[in-house]
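Let's start with one chain on its own, the form predicted on its own, as structure tokens.
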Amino acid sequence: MKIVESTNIKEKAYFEKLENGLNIIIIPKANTKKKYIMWGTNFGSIDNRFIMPQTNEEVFIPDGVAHFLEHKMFEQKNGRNSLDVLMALGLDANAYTTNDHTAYLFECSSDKFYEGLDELMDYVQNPYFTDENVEKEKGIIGQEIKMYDDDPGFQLYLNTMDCLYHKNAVKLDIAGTIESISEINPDVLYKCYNTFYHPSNMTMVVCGDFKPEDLLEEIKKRLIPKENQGEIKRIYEIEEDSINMSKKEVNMEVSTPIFMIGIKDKVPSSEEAVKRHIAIEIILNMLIGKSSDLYKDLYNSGDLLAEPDMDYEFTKQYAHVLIGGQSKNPELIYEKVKKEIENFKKDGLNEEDFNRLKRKIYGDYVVEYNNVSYIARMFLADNFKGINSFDYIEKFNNVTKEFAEQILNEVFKEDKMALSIVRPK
């Protein structure tokens, strides 16, 4: 197994990729009663049109696949729910969907690992799909939507996406909708599994007190056989650079209007993302973060109610910076931050507040590595953009203020942004 060793922390993570093209990433943790496994396909909402490798065909999907298939996954032919296996095992199970990648996974503090290992590689390794179990699933998830479209912070986050994207699947909701979800069958959910659910497209992370060569090959001893397949090819939308609208507005039952600043951002390269996510989390933090001026200022006066959520997310599809808050003035906050950022462009970032928040940034990132479930979330999440974890603690220092000033003024630009809002109705 390859050894990649973050020399600052002094972890350890062991790599292999199988000949069936699955990536094992085991993350050993010493003295750690927990223990965490991820077992994920590089398979989101985003990825609706794609050529199967086995045939060539083209095929498009309905929006809301990725989800519906995870939903599925835990029902098995014999009619017994894997989801409820494992939890009557006393493990915590789970699974989600995101825009680029799927997860299912457990954690336990007991000796029923092995046995909660046998159920996860049984039920993701055989899917059974029929179309009384598909047209059940229907109802579920058509409830669950329904209830996203009545939930605020969720219909803000979509609003941002809407206008900064003109054509990316980003904007649209993950679980799709009921016209689309509609459309799904078992030959949709099988071709889908079959390209997508293959060891090559897929990665297991495992983090706790292993013997990661033991480990590695308990998994081997439940892999059902399976040849290399070729690469997936997706096709995904031109996305043009602009936005698609600067400002979008809905009423709902909200006490307070809620509101969500959108930076669109170019996708970055594996190489340089790193740096460039380091750089801006120190950047909004220096904006508009707990001890900024700018909060200070608006959290007195009444115009900003708590301290607002910042973020940077990015795949191989799209990036862009959210910030999103309470407030009874959205449009005065969003004023504020475009002004504060002019300020930041014309006098440079304060060297001392600099340097003050990466050392704080910097202890966030350790702290992560003392749970176990932080870091294979975090590893499968990374593996998936092309990236190495450790490279957030072994490349931070790189991040230099002439390095972020230069970030600064190359992704907060005005053209770029945009302004969600939730108003009371």
Contents of the next structure:
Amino acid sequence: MKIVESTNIKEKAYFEKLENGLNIIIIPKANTKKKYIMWGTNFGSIDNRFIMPQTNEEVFIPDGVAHFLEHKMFEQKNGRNSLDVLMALGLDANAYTTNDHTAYLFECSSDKFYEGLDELMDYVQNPYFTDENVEKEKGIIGQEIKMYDDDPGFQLYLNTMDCLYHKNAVKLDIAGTIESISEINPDVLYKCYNTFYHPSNMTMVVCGDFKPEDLLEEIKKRLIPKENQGEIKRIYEIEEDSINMSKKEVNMEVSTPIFMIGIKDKVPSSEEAVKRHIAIEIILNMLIGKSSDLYKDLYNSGDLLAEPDMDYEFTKQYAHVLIGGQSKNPELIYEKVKKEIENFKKDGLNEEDFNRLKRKIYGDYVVEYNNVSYIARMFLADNFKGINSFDYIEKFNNVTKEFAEQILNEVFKEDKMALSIVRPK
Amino acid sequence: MNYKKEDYKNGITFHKINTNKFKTNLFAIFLTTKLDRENVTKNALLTAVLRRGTKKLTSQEEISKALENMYGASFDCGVEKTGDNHVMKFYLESINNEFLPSEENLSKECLEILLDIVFTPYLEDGKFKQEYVDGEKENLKQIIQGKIDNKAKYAYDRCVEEMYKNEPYGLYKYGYIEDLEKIDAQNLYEYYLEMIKNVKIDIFVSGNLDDKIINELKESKIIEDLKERNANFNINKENEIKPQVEEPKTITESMQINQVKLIIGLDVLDNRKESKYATSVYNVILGGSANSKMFQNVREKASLAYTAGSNYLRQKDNVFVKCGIDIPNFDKALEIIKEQLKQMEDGDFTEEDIENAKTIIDASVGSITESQDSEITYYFSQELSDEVVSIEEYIKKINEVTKEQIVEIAKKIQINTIYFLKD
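If the one shown is the form predicted on its own, what is the structure of the form predicted together with its partner chain?
Time for the whole complex; same chain goes first.
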């Protein structure tokens, strides 16, 4: 196993790639009772067209299959539901689907970890889809889609994506639509399962009080042998650099308008992603974070109630900056943010602010290591982006003011910005 | 025992939790008062005004800058209802010195800032700064109005409000807009002075910290100056036995939504301390897990709901059933839920269900020590209920619960209020 250490935070991660292609990452954490395991596949909502390596057949799938598959994985041939089995063991089990991956996980605070591992590795390796159980799921997922239709925050986000992207599937609901899921059948699910749930397309991350070598053996024991598989060719729509539209507004049941500003970025390479991410976080904090002049203004005028949420989201298929919050006057915030960006570009970044916020961002990364679930989630999501999470701590000092200024000019461009608003009815 | 408590002066208590599980230290100050209509809005506003500035760091911007410089120490505050008490909570979390890229001592500095925020607020002309009070009044107004934004939470809050109409627990923790209008910088500061003299004060430190941190606390001038007090709060010991309800209250409200939210408030007609363990197990079998009756029979088998579960409000002897249901199905869902309650009374559940429920509770109680905040909350709730039950004892008592006890509890559970939020 390859061992990577972060001396600043005194943690180690063990990396192993098995012969069948499965990536395993173990982050041992002494002194903690909780253990967290995630088994993820690099298959998310945006993977809707691909060539199956076994047959060379090109497959188009309806929107929402990755998420549908996630729901259906729990159902077993013997009539049991693996989620129930794990819960009955006192394990906090769950699964989720994002744009670029699907993950199955559980958290264990007792001595039942290996019983849980039996079940997890059994159900993820043994799909069971029938016409009947697929039909039944459509009702449940239909409810879930409707629930999100009611959720102003979720609609706000989707509308931002709709503004930024012409074709990229990130603009679609991960769960699909009532119409798209109606087309799902066992055949589609098996095709996707056989392609994307091959070990060579999967990563397992475990965090907790383990001896890595012993745990690795336990995992290997439970793997079902599978023939090696070639690379999955994924076909994505070509996305233009420009944005789709600069504004989208809807009315929903909210008390105060909520807004999200999006800035479309080019997809960063895995090598530059971490530094770019750190620089963007520092810039965002300088721009509209708690101690910024702009935030102070907007807070005092009552236009912002709290620090906006600031984020840089990226995968291998898209990248964007997001600033979101609640305000009586979203347009004003948008105008002021744009103006402040211009001021920053003109005057350069203030050195004292830059250094202070760099310290803050360092602290934010360290705090992530408080919790086995954050650690595992971080390593899994980063792994699918081709990143080792420790780089956020280790590359930290390489982010200079000059580099941040370069990123500021490269990323924070007015013609790449859009505004999404949800207003009260 | 990794937990130590020291009564410093009457009404002022220090709590120290030793733990090496985290990269951070967490400091917390809790101010506890009785929950009542007169003060609930003031407390909510006061908490927000205090974070605006201290004598030394006179604005939020200065506070933020100081915290950012301390590697992003994070401050948080808020108000909570804990039984019939209203608690103003102030937290500061900072990286433990061990994990900083250079040698610095953050913990003492952190504690000082936190004490300053609570006990030496920024004043102008002998009162709170007008601008801060006005700004926070506006913010709080928006928070109170924002109650409707999270539909599931709103439905739950409304059900509690209806169940506890004209009682303290029915109060909204952020208060009321009509009361907010009567508060100004002068009367809020007068209230603060009076409150700080009588309030119950609990100070928590959690992390890999030396015992000398408590001495540093005692040496602080601010702490020295605090006088002993007969703290005015409610001990969450034993509630009175709730009266039998003849006919459950049904409340239906409309809002534009695609999914009905159904909340059923249940009373537990038993106030014995020991019964609480059986009620916990009852709740998990009914709706506390993916194996529960609610999840299995309402969500999975009948495909009626996306969310279906229950929670147990220990301090008030209530269980709440919560569902999100497709609009045409809500009568059917209610019927199936009532059937689940009946099955609980009839003992229509297995030994395996009981074991599963116990395992789930053990895991959740066992993991309290895995979060600094939840460990503080655990010891604080004991402080308020005047009992000391270690986590090990708690788990032991859960494991002693028998089927007979659960059925006995089930028979003492009655529907108090049915709340629908629909289109």
